[in-house]
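Next up is one chain by itself, shown in C-alpha cells, the form predicted alone.
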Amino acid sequence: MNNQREGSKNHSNIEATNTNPWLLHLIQIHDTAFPTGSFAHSFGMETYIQESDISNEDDLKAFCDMYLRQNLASTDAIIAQEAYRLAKENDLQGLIRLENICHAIKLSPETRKGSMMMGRQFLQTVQPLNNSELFTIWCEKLKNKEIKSHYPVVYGIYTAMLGVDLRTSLETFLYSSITSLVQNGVRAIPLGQNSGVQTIFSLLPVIQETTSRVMTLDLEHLDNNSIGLEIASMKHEFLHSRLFIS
C-alpha cells in the first residue's frame, strides 16, 4: 500500500512538471538579468520625467496605466497576438506583412528603433535555444537583412514556438513591457525600490483586463491614438541629457 501511495505520489509529481514544460524558461526570458536591452529605452517616458509631469510613484502608476490601456492595447499587444496565431499557421508571408505593418505604426524614430533593436536582441539570444523551423527560417531573413525583427512580432513567434497558451503569452508579453518601464522609471525619478515593487503590484489587475480586451480585438482594431506619447518620444532625442536611448 504505501509503495502504491508512493507510486501515485511520484506519477502526480511527473505530472505536473510536465503540465507546463515551458514555465521555467518563460521565467526565464523574463528575469531582469536576460539580455533583451529593455533597461536602455523609455518609449519617451524620460520626457515626461524631464518636463515634470512623472515626479513620483503616483504619476508613475498613472503613466503605466495610460501605455497598458491606451498604447499596448491597441498596437504592440495586438501585433505579439497576431504573431502568435501566423506563427501557429506557420504562416511566413503574413508574419513578413504583419512585420512591415508593426514599423509603419510606429510613428518615432525612437520608438521604431527601440523595437527592432530589442527584437533583435531577443531573437539572437534565443535563438540557439530553439531549433522550430520557422524561428530557424526567421532568425536567416534578419541575417539576410530580409526583416527588421520587431519585438512584438518575435515574442508571438518565440511563445507560439514553445507551445505557451495564447492568454500566457500576452500576459507575459504586457507585464515585461510594464516592469521594463516601471524599473526605469524607479531609476530616472528617482524612486526607492520599494516604490517599484508596488506600482508593478498594483497594476496586474490592469494588465489581465488589458489582455482580456486584446483577446476580443484583431488587426482591424489596430490604432496608434497614442499621440502626445509619439510626441514625447520624438521629443526625447533633443533632451538635453538622456538616460535612455528611447
Given for the second form:
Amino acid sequence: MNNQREGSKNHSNIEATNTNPWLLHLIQIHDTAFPTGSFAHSFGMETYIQESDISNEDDLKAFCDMYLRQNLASTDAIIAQEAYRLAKENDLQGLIRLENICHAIKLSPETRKGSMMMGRQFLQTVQPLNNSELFTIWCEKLKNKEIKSHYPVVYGIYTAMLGVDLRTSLETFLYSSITSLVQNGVRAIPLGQNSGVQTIFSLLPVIQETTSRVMTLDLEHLDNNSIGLEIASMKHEFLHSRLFIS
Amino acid sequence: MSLQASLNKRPKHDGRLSMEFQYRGNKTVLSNCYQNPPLRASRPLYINPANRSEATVYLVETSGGIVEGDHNVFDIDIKEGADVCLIPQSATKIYPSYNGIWSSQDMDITIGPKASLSFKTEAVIPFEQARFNSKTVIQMTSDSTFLWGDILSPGRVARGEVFEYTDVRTNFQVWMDDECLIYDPLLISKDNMGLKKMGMLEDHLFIGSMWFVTPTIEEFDIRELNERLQESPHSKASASMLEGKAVNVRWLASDLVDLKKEMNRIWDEFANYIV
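For comparison with the form predicted alone, please write out the form predicted in complex with the partner chain.
Full assembly next; the chain just shown is listed first.
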C-alpha cells in the first residue's frame, strides 16, 4: 500500500516513459509476430537435435548457454555493437567494411544465408518506420545490391538510429536471438511450452553477463571458436529431412 | 643479472622471407627472393608430374621454432600465370613464453590473374605457456586458384601437453578483389576454455581447416565429398561451398596422424581437380 502511495507521488515513472520513446517499439520488434523469419532458422541446432545430442530441457539450456557465451558473444553481438557505434558516428564506409567481415566470418553457407535473410526481412519491415538519413542510405544500398544486409549490422544501425542505449540494444539483440532459438528447440525436440519459458528465464542472467562482457570487446576479439557448431551447420545442408532453413 | 632479466635480453628474431614468382617461357621461376634468418626457402623444384611448370618451394625455419618475442614475416607475390606449391619443412613450433611476450607471424600472399598457389597442410604446435599471434591475408583475383590446409594442435600431445598454452590468436583472410570471401579468426586462451562444450571442440583436440578457391569450383560435387567425410571414424568433419567460389572443409579430430592422412588425401583430390 505504501509502495503504491509512493509510486503515485513519484513522477519518475512518467519521465521514464518520456525519455524512452523507443521502449514500446523495441518490444514490438521483438514480438514473435514481428516478421524477421527467425522461426525458420536453427543455425545448426537442428543437426544436434537429429543426432540426439539435444533431447531434453537440460540439453537445450546447455546448448543455448554455449550459443550465447561462445558464439553470439564472439561474433554477432560484437558486430551489432560495432554497427551501433559506427552508425552513431555516421561512418558509412566503416559499416560497409563491417558488413563485409560479418559476411565472411560466417563459414557455413546456411548460417551466412540465414543472417542475410533475417536482416533483409527486418530492414524491409522497419524501413517505412524510420526516416533517418543513414538508415535510408542503408536501404538504398540493399536495393542497389551493394550490401548483403546481415541482421546484426542492420539491428545495430536501427537501434542506434532509434536512440536506444548500447546496453539495451545488445541485451535485446541477445534476448531475441536466444528466445527464437529456444522456441525453435521447443518445436523440434519437442518440449512443452513451460520448458521453453523456464529455459529462457534461466538464461536471462547469462544474457546480462554476456552483454557486460561484449561491451568490453571490439573487432579484435572476434573468433570462430565454436567449430562444432560450424560443422553442425555445414552438415545441416545435407540432412535428409529438415524443419528449418539453417 | 637475474634469470628473468637475462630472459628479457634474449635477442629476438625478425625472420623475413619475401618471394616473387613469375611465369617465364614455359615455367614458373622464383624471380626474386629475400631471406632473413631464420626463414629460408629451398630452390624451386619442378616435381609435380601433373604440372611440370609449377614451382615447388620448401619453406624452412632454421631455428626449429618460434621463441618468445620472435616475429616472422612471409611476403609472397605470385604474378600472372605462375603456378606455385609451397611446402612447410615441418610443423610450426611455438616455444614457451616465460617472459609473457607474444611471438607472431604475418603472411601476406598475392595471387595474380590465372595464377595458383597450393600450400601443403602443416600443423602449428603451441607448447605450454606459448603466446602466439598469426595473421594470414590472401589477396587473389576471380580467375586465380588457391588451395590451403592447416592444423591447430593443442600442444605436444604425446607428452600429455594439451591446451597448456597461454594464448593463440590466428586470423586467416581471403580477399577476392574487393570482396572478403573468408574471414576466420580463432582466439584460444588458457582461461577462456569451455572448449569441451557441445558446439565448441567437444571431445576433440585438433582443428583442421582446408580452403579451396578456383574459378570452376561450382561444378565440384560438394555433397559427395561431404558424404565421404561422414564415414571417417577418426574425426567430425564437413564440407561446404561458399558463394559458388570456395570450398570450406573443417575437421575436429583427436589423432594428428589420422587427421593429417585424411587432410592430405582431400588436399591431393583438390590439387588434381586444378589440373
